[in-house]
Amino acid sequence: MEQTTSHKKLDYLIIGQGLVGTWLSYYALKAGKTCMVVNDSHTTSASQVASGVINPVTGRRIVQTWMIDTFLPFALKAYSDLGALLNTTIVREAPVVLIHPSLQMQESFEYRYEHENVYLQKNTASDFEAFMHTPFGTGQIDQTIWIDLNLMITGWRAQLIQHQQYIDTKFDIADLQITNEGVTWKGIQANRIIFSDGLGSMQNPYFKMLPFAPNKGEALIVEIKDLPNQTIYKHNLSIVPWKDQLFWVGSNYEWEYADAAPSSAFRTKMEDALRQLLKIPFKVVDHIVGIRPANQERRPFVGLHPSYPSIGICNGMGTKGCSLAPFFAHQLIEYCETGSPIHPEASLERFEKNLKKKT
């Protein structure tokens, strides 16, 4: 995985490093190909924002998430292999402590641990009493995982510019050019170029007509030096650790809002839930937002333009980016470079009709 920029023409040109872009040039590499990854490092991203969480089971039902028996060990492989490339641990096993928020919770739970139970697993609501409100009891969700996603970006961006692979710039789709051979941009050229950069795909003129459908997510961070930090608590809003006595405070996502800026009412709500819930003291540090491409039928958009095979994308991941990156980046590589079938329902086949209209 050590190939650098000296070929004269890359395999790959990928655009955005967040955790989808991160994934992509992984395999491409590890595949034995060549690539640059071209990012603009001033742009946040979704994936700084994240909590890292990846959970089996969702909803106020506590149904299993899509395929997840599939992309949990997919993805648990995946982050080990790259912390070990790395040589640090960025992924653990972080189980989920469920306070019960409400008498309906906690029956949904019973009925869910007694019928179609896999993750699911009864804990004493005693263990957490001296430092949460547990009327209604608790229970928990094995198997779950969390991520330093930071720590993995920012290393796997330092590993791209040690080897000449990363430019960090802006990417202005008005200097791209499609030719018999590939791609060409600033006089690199290139077999493909794969857009993984976010909402920047949402204005691409080869992309625009996919139905994204972006979210907001806010979160705090918050310190709270007396609780324990090696597990997740859920209740009606989600604490994560973070690093240190610091945690990642946030509830559900927006599908309508006014702006991209943090929200005085986001921070209200979780003070006062934390309140609500905490026995013991906190202090919020910061206040982060992140607008997620996420899509309108909640599947990723995978694969590369009908039209213009050159050109591919790998986005759309919404709030479970965490579990679906690795695998759809990985199926996406194996698609260029040996045709294997993408996932039918994340393929990009689906709107061959609406791509294939004029740009």
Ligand SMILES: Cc1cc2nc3c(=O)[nH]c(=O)nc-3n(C[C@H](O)[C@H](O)[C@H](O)COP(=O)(O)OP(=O)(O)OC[C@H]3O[C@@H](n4cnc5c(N)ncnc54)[C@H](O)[C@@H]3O)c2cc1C
Second form
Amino acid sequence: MEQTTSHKKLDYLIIGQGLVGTWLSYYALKAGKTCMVVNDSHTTSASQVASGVINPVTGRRIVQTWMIDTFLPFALKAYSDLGALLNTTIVREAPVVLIHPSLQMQESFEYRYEHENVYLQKNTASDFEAFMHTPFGTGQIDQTIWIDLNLMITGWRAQLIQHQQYIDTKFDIADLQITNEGVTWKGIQANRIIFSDGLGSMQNPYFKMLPFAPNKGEALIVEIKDLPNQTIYKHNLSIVPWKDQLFWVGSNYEWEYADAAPSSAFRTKMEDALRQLLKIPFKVVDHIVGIRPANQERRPFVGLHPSYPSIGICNGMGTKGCSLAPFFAHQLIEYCETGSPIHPEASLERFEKNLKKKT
Ligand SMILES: Cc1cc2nc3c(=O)[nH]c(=O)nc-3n(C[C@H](O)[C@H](O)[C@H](O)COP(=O)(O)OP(=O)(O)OC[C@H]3O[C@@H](n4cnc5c(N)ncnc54)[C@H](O)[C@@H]3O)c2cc1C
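Show the form predicted in complex with the ligand, please, because up to now only the form predicted alone has appeared in this conversation.
The complete assembly is shown below, putting the previous chain first.
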């Protein structure tokens, strides 16, 4: 995948290297194209604080998530391939143990287990009783995927740096010129610029009219020495293996928030919930926050601007970046290179009218 980029017109200028920018640059290079990734590592990114879980079912009714039968195998292969390229393992299948928080959730699980069940499995509550209270029993979700996002993003960044395909700076749209042949930014010419800058796109004059609906999420990083770390646990909070005996504990979904700072209310709520759930000691070692680049439709924004086809976007991944990012980054690069279609529910074409209003 090695590319030389100096003094030549690039195929892609990619803005942002969270989950989406990582996958865009991966697929661009895999297609034999040249690219430069511009990322401001000092801007907070949702990908840095995400737990990295792809859970095939969701909500109180434990129903399957959108297109999961397509996304799950695609993601498993994509993350495995990228891990192999980085000479490490960034993905593994880890079952979710459901510790039912109420009778209602236990009944919900039993109902779904009997009806249209693909991913649910029975397990034995006594297996977990040494470290958790399980008054309403337990269940299990299979085929869940856990990704080590920090390892993936930093590992991929190191490769980009090694091949002179990464610039660490804050991109400013004022420095961008659109030409007949593509775009120019600070002397770098490219056929296309693709924005994968998460919340940054909300200020982008070409895309700010998209229905973004950012959403704040917090997590605690907690040391739980005696908890087996090959499993994800879900109660009215999620406990996800992070590193060694550290676990990611969260989260919340705040649509209205005053700032992006950690809140004491969240910390107190999580600590209380952990005390109620766990029979073993725990120690909070960190409190992290991110803003999810979510949107009102819960479907991503993927495509090229209808009036400026040298400008594209892959964004709006919301709560599901881990499953959506590899699939839609791949679709966008394929669309640019071969014209193959983008899934209509994700395609930018649905906003054509609004986007064309940009002068
Ligand atoms: C607490 C929490 C838990 C989550 N857990 C999960 C989970 O378990 N599973 C899941 O699928 N999803 C999860 N998510 C959602 C997931 O994090 C997002 O969907 C995903 O990370 C979005 O990726 P992105 O690349 O679009 O944006 P980001 O990760 O925000 O990346 C954008 C990048 O652009 C850079 N950037 C921004 N502006 C500029 C600029 N002007 N110049 C240069 N660079 C710029 C930023 O530095 C960043 O690197 C979670 C989110 C949160 C907050």
